[in-house]
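Below sits a lone chain in structure tokens, taken as the form predicted alone.
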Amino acid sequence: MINAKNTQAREAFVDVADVQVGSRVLDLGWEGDCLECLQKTGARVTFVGEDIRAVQKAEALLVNGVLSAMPAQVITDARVVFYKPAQRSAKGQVFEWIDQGFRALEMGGALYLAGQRNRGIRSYAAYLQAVFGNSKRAGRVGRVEMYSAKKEQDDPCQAPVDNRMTFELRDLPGSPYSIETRAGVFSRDGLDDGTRLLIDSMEVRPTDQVLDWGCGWGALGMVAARISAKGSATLVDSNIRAVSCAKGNLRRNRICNAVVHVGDARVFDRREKFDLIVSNPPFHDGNAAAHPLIEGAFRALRPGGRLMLVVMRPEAYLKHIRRVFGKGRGNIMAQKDGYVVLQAHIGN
């Protein structure tokens, strides 16, 4: 029943704009995925995501599917535009798109905004008001409501939002790092609790090769690499924008010995080997993220390698370490504020 709703609401969000055959059509994504429904309109769709699994599935469906964090970068003579921020969207980051939307359309293009009252779609109707000066509601279906707007002047009704934030850490192995990051990013206004435990858990050696998996805006690889001065360090996320920060810092602080790239987190290069993989792995995810990070870690660990990962609740994740690396491979390291260090090694 919940998939026939949301079904329903994704083919109301559609017929609302009466896409034409042929129109230039942007898809910011239905909660991050692409608008399947668009493909019966005939119209020439663009989806354009910031996390490299939504892009693929796009691709898988024929769609043609752009990894970014700048979609007007893409396009900028979009009829329409499509967006349903997803449930965990940043706010600033919804406004980010919500300008970048402006800048993507077309003059007398539209831009259709939905949601649910109780996860900010009143907040974020209001911005599309700022923006275009002259947002509507559109529609409801269920829960989910749909606001419009269009372009009617080339210049926006107010300055775009600047989402960049800077902060130094100065008490870190390596410090002192300056760091910038933007909304949409994990802890994005400091160190958050659980890396920190991890950080001070972490033993590096000099030489080690190091896997920052799911690096956010790169703190784990940023000291890795620092503290593995004749090693280095490589940073995966499957998120853009994440990856566009971590870049960034790595400039900023001036480590050569570190490389970042996108990927799919839950996959990993066979090609590839480390002495060490790190993490804070996304808890939302569960055992989707979880399960993954182990097995690839197992796989892609040298003979005498470590895991080790940050958690809130550690039984699942040992047991399957155990079941993963072996009996007695897997352990508790340290414990703070309920925040659990695990980790699991190779033998030799």
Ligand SMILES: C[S@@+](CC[C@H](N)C(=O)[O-])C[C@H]1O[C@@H](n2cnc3c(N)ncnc32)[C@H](O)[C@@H]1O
Given for the second form:
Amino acid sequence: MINAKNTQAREAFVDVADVQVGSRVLDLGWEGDCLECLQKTGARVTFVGEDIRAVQKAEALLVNGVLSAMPAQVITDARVVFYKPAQRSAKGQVFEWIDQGFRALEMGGALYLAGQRNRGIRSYAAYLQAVFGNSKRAGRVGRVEMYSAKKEQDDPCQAPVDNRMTFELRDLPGSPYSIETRAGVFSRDGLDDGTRLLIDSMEVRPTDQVLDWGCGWGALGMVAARISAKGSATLVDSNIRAVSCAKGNLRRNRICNAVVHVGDARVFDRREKFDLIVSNPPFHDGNAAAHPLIEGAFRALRPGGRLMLVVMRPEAYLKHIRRVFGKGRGNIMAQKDGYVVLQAHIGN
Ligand SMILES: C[S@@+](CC[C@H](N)C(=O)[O-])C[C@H]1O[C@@H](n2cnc3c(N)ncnc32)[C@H](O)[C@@H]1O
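What's the form predicted together with the ligand like, now that we've got the form predicted alone?
After this comes the whole thing, all chains and molecules, with the earlier chain placed first.
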């Protein structure tokens, strides 16, 4: 939500940086929302984001928007980089983006970092200092603190963080799986308990075409692809970081009957039809994600097709499933430790 203080802080942030007309500015997000202020400066602004929806928002404002988890692969001559990490960012991911911000700057350029104390700004500012060696407090509006640091040498003062993590999964259908994840991807240090319950409940036939919606690092889609040896799996996530992990994991495990795409509800606009759609949906987004998923799944399933979801509070999901699929067509399949697996099916 944008409140007056937040708007004020955003404007102060842009003011402090003294952005010049025509200068190259990289926006790594003000919780996705600094662009309108930046546009007024007449700078050449590029927004880099990891989620397709944030990039589409930038494009709607006619700003150059690029979907990437590696901003320094997009720009290396920025005069100014702006970054206010989103509320739910993982710490390691924020550190990675500060490293990327350093590399994206031209010599003499500056990174401006903002955030609230109760959202980790002090530890991010300490990391900024460790990378640039000259960070300073640049201002404060309400609870938002701002820090800046200048690029004064080619190399950062410390080596970039390496957020990769690897582990093996040996107790799932089709095991073993060798997994690599990165900070900022859901359940990056192992299989989520809800996802495990969904895998245990999944009935995948050998020829099924399966969609894993919101695939994260790829658990559901990989297992589905291994079981549907003569079928296939399509993995979709709105976040490019998740998509690149899932792609890497398919390669590592030599799974060839699966593809990964960046996308959100648009995946359901394609002509492709599925026998099974599985998802551990983003519960933070509530109905905003659940409703398009349930409605889209109804359109994208073949006759006899099934939708399977794992959730924590099933009532609202079940109600919407029954509204969309029909009264007798949604039920609870399994429950464990607060997780509930829901199934909906289309008639033959
Ligand atoms: C709870 S996580 C589940 C990840 C993975 N399926 C698992 O079980 O480990 C939800 C995933 O949905 C993705 N997501 C959120 N909104 C989305 C949307 N509108 N379209 C596609 N994916 C979305 C998030 O990026 C995240 O990776």
